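Read the single chain below, which is given as structure tokens and is the form predicted on its own.
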Amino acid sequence: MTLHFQPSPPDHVPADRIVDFDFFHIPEGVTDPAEIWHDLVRRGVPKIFYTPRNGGHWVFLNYADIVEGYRDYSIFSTYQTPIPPIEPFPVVQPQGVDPPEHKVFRSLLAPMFTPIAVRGMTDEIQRRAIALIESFADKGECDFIGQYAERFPTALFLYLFGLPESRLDEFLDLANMFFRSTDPEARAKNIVEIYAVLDKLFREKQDNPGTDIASVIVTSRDPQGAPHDWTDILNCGFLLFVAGLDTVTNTMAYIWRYLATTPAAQQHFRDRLDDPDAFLLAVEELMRINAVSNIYRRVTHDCEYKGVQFRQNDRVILPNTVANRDPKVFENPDMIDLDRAVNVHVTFGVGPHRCVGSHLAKRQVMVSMQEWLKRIPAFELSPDQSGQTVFGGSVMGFSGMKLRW
């Protein structure tokens, strides 16, 4: 097989820009996976550096460079970007396609995730949050990841796609393998399994369409009135599967971890349960400080960027957690200010590929917090957390988090 998107040997990288850094590896004793990124900043490594780990890739550490990596698709493509490199890799629609081609499926998805559309989902989101929380509220404890943060967004995905909730554990297993495994054979097998599930789903919706998102995608037509290419339909389903589950799960994990260790923050939100504007303002700050995703890009051609030589197919990582704490952009960036008025965080990206589901993600977090605080008294981390529960990678987070009240 000819590999078209493999990076070249790093003989174009000067020695002073090479840093030994593995973003999948969390050292023993580190309790917050984001700290491996902020440690780079504290150490004063170059703001654009190269690591030979995971197939070799660049890392941007400046807010301005990270934003440029998002915006300038003429250099930094979203097409065929995985780290470590995998070929062939699904061309997810629209996220894995550069402008202007990305507009076809982005225009299809965008109306389903506008603020107005998401407000129309609020009753269902609220109902599901209440049911999950009340299943353990009187027990005085829970594993927040396993009993809420994983199950809530995945179950909502099944509902929005018109799938039965009985398949929740199946989809959780598929998602966890996709996001956690670094074994190439296991990852390739997992992708095949996800696509098989999506193919069956879309064929069923093609024969018996409903009002769910999967039905809208499979019955839509291109500007000439023809059905979309079947592979593109599957790739769009794949994007929605992988994009909306793990990031919401681990954003919630980070936020609840902060609340569990900060009684004053719990009270701040309890005092604003009847003030949605102030509540959302504070949620935005927690979105800023708890950005969990590290986004990939691929260099389209040999070029120079800010004095650094890039080669075609070089990979680049844009760590949102670093951008969101850049002191040139945010005043007192490491301080959590729940009344922060100006908040230009990049948690959902910027530019043509800004997360189309950002309003839904925020609504899930906000409603979950509101219903939790109405039903759960002051809560804290349980002292008997088991072992190393943190992980790195494209999405950082925690595999378990015991809370008690």
Contents of the next structure:
Amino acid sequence: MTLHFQPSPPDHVPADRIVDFDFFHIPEGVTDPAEIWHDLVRRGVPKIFYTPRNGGHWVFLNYADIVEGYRDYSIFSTYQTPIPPIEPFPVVQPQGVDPPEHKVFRSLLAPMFTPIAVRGMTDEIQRRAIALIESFADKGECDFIGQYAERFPTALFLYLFGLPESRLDEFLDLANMFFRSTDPEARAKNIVEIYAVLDKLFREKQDNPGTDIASVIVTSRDPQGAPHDWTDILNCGFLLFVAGLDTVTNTMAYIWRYLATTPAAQQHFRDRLDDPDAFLLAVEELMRINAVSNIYRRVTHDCEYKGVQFRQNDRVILPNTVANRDPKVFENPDMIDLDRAVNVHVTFGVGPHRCVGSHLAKRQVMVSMQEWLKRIPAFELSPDQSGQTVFGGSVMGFSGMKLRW
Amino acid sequence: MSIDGQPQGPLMVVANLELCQGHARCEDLCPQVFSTDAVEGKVVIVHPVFPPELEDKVRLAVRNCPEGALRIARQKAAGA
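With the form predicted on its own in hand, show me what the form predicted together with its partner chain looks like.
Next comes the full complex, and the chain you just saw is listed first.
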């Protein structure tokens, strides 16, 4: 295949490892953006391949390689990873820093997102879920993503940051622009706006700290006892803003589409509303099958890895959705088995950068499903799904999904 | 008794805290034996020597650890 308008692949990449693959491009008619990844596996392309698209990057397709990519930060760094490359790029704390330095901000965030901490937030999570669901429950229909999947995690973000619920629409606008705009100028302006909002917020919390996450971050001290660098504080706030919203929104979009089109699955969960363990086991399977994130790494130095030559600064993508359906690890990997007993999915990554918010994310999904199923009867996709857009990239998903009941 | 004639101790579950990254899948699957701490969210094994009726659940928890941080061992019997 001849590629036009792409730089020629670097000379350390052998021709038999080159595949023309653009992970931002979802072909016409494809409704599940994850399918472009599974298509690679079905086509039998090399399990470690290079595409010249989007500035050029590697892709790992084996579960084992993806897991090693997460763990071996001596080769696969989280520092300055965007694809296509953007330099300079903010050093997002703690995600964009390798161990052991990443420990400083990781240790700061970790206690606020442990299972114990998240259990303590359950009432607040539940209250917000119920309020949103009851706002449309008697209408017989809703725009699920606009009325729930975007609003709910944003409402939780406001709660975690000690901000009033009245600012929901302002934060939704900021998030939607950040995640959906393709206009570089609008995006650059949007990032400046997000940082300005965070700057103001952290200054207010510095003067008048509460028990919220923003206050904990801004009043904490580094290992030497000094306040953290202001840029690091802002970048940590930025991480929490970008990491916890779009991922949850799109995971929910996938899950509700599956439920809307699979009455037996709706019934499976309805039958287990009083059995949280069985409910959670089934949620875990939905987390496996609906892994929306494709994670970036950057190669730290020239090296040979698994018989492949890598060069310093090469980018690598670890697609969780592919790892989660590796037949060497999962029995009947393409089948959704809501009672699946062994399920070592990597939807939240593994290794030192395992998603710090994973327990909160899972709790948001689980509580949302429980409160939804208690209040909404059997539901389905509305016949008119016009205006739906599907997107690939680092976080895959779709927007504009109407449900009715 | 084991095949070499030594007395067998009970089964116990052991965690490698270097590997544990706080996924808490073990706690979700078998809270009778596994808990997590409030600082890093890493595993705390409440009952390393678990009762035999929980063996299946403990084995399932071990198999579900995405980091391979748990393993089952046999405790040395007293006097062995």
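Computed from a prediction, not measured in an experiment: that's the story for all the values here. Positions refer to the first chain, counted from 1. Heads up, when I say rigid core I mean the largest set of C-alphas that superpose within 1.5 Å between the two forms.
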{"query": "Post core alignment: V216 C-alpha displaced by 2 Å or more between these two forms", "finding": "no"}
{"query": "Core-aligned C-alpha movement of A188 between these two forms, 2 Å or more", "finding": "yes"}
